[in-house]
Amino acid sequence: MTAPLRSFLAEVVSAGTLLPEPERARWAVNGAIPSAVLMPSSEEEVGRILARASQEGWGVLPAGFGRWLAGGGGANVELVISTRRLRDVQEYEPADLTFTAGAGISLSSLAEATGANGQWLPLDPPGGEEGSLGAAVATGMGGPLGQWYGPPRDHVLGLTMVSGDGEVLRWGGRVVKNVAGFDVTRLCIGSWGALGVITSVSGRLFPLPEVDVTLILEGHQRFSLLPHARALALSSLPLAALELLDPLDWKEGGSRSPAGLVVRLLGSREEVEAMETRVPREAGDAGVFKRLEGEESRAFHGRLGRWEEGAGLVLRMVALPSLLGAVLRLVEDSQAQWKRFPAQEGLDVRVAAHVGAGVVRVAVWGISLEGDGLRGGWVEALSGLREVLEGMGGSLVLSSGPAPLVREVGTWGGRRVEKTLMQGLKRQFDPQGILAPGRFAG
């Protein structure tokens, strides 16, 4: 820790903000323990910290509960700023189905606060409901519920963010209709903390469904289930979620099949019963669906939200939903290629496709960069995969992975004009480039 940083922490940071030194190891970023982990209790304190960090050139990584420290590309930082103390529900109007809450509130705590009024925020990002609201917005990644409810950007009405030079910026509010013009709020959603520290979020809620049912169709492999998945996606059924999983652990401690088609139905008892009758027919009479209801259904999706935990590499592949078969074929070809890399005997790959959105998540365990594993294998393979996807009009995002690999391949890819725009936005919100350095424009 440098002398200026030590002096700043001693003189400016309030009591309780600085995490005790023995606890910093849990907040390591790509194996490097930050000089300090700060948990401010107000937006003003976040502003003071960032203003000084900008002056001194200290690299800062915004965080919630620390679940995505390695996500979105590597960053060399001195400070981690966690929003976990900014967790109050500041405003909640059940009659308007709107709320404003601190970015550090967990999704489960928000669900508890709104559930008493029969309302909920239907967000199920990777990592599960124990993740923070701010992280869900900052990463911009939704889960299976996006099939019906849409991605995180569709739920956010406004937010407060502290920019890289310490200015507190507020956009939008607790209203469904806003003034016409450039939507800065959506610009910040999915920015991975590279434009500022999100400190509070205003969003819209939905009525809590009366019934929660999940139907699961097991299959020999993913391609045998694909026609049934596409048929359901093109049907008129208002499915809450439609997932194609390979492999499928449909019940913890129970049976395991090579692949599975997962259909989630939410609504009133009458609505769900009507949909449940139609699902097998709309799927093309594919076979017998297993059925989960209530807590059993919720527990299954809770496990599904955490299925990529501990993976060494997580990819997010996106293309038009009509090209899902082609994307899954790319995954299969890639798996065969990856297993030929050095030290890949124990490679394990899991695939989850959000069928209606055209998003395929790939989690890889057992990845090794030994020998020629980096430049002689993974870099070329993932760069080539990205090139093919972009040629299809899609994209490849490295949500998380080994820092050397992410640095070489880049997190997002994209055309030169897009990268130039991203870098220009970065300079406007973070003039000194202290926030998540190296993450946003990679």
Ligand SMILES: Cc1cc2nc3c(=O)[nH]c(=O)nc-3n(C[C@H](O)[C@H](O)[C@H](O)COP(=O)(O)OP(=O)(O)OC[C@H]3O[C@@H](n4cnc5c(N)ncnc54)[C@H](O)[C@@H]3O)c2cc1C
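Alongside the form predicted on its own that was just displayed, please also present the structure of the form predicted together with the ligand.
Single chain only below; no partners, no other molecules.
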């Protein structure tokens, strides 16, 4: 630790804000442990920290609970600022179906607060509901429920952020319709900490559905359920979620089938019953669906949310939904190729796809770079896969993986982005370029 940093920690940071030493190792960003992890208790304190960091040129990574810091690509980080202590529900008016809460509240705590009034925020980002609200917004990442409810950008009405030079800025508000000024709220959603530390979020809630039913179809061959999935995606049924899983573990510790199609139905009793009778038909008489209701259905989706826990490599592939079949074939071919790598024949490769959105997530257990030419093999394989996807007009994100692999392959692809606009915007919010250094505009 440098002397200026040491004196800063003594002068600027209040007691209780510095994370105790033994825990710091858990906050490594791509293998590098930051000099300090700070947990400020107010926006103003976040502001003081960032103002100083800007002066000194210290790299800062905004974070929630640090469960997925590797996600956004290489960052050269001195300090991590965690929103963990900014976790109050600041405003909640059930009659308005809106709330404002600190970015450090977990989605599960928020669900508890709103559930008491029969309302919910229909967001299910990867990693499950123990993640923070701020991280869901900063990553802009939704999950299966996006099929009907849309990604975080459709739920956020406004947010408070602290910019790189320590200014507290409020964008949007807590009303559902708001076109005053340019839409900076949107710009911040999915900005991965590169524009500021998000300190609070206002969002739109929905009435909790009366009935929660999940229908599950098992397939005997990998990827065999694709035609049924596409048929459902093209029906006019308002499905809450439509997921293809290969393989399918539909019960904890239960047996595994090679393939699964998961349909979630939310709504009134009559509506769900009507949809239930129509799903098998609209799926093209695919066979008998298993049925989960209420708590069982919720528990199943809870497990699904933590689906890639412990995987050594996670890929996120996006293409037009009509290309889903082609993407799944690519995965199948890739898997065969990976398993031919020395000592990788035991790889466990699983796939979960958001059918409506054309998103295919691939999680790999048992990946190793320690072997003859293994590292080079993986780099080449993943770069090649990305190239093919980009050739199809899609993209591949290396959501997580062994640090050297992430470094060489890069988290994001070479998708054509407006570099000048991106860098110009970044400078407005973070003139010294200290936030999430190395992430996409840095």
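Here the rigid core means the biggest group of C-alpha atoms that line up within 1.5 Å when the two forms are laid on top of each other. Positions refer to the first chain, counted from 1. All of these numbers come straight from a predicted model, not from anything done at the bench.
With the core superposed, Ile434 shows a C-alpha displacement of at least 2 Å between these two forms.
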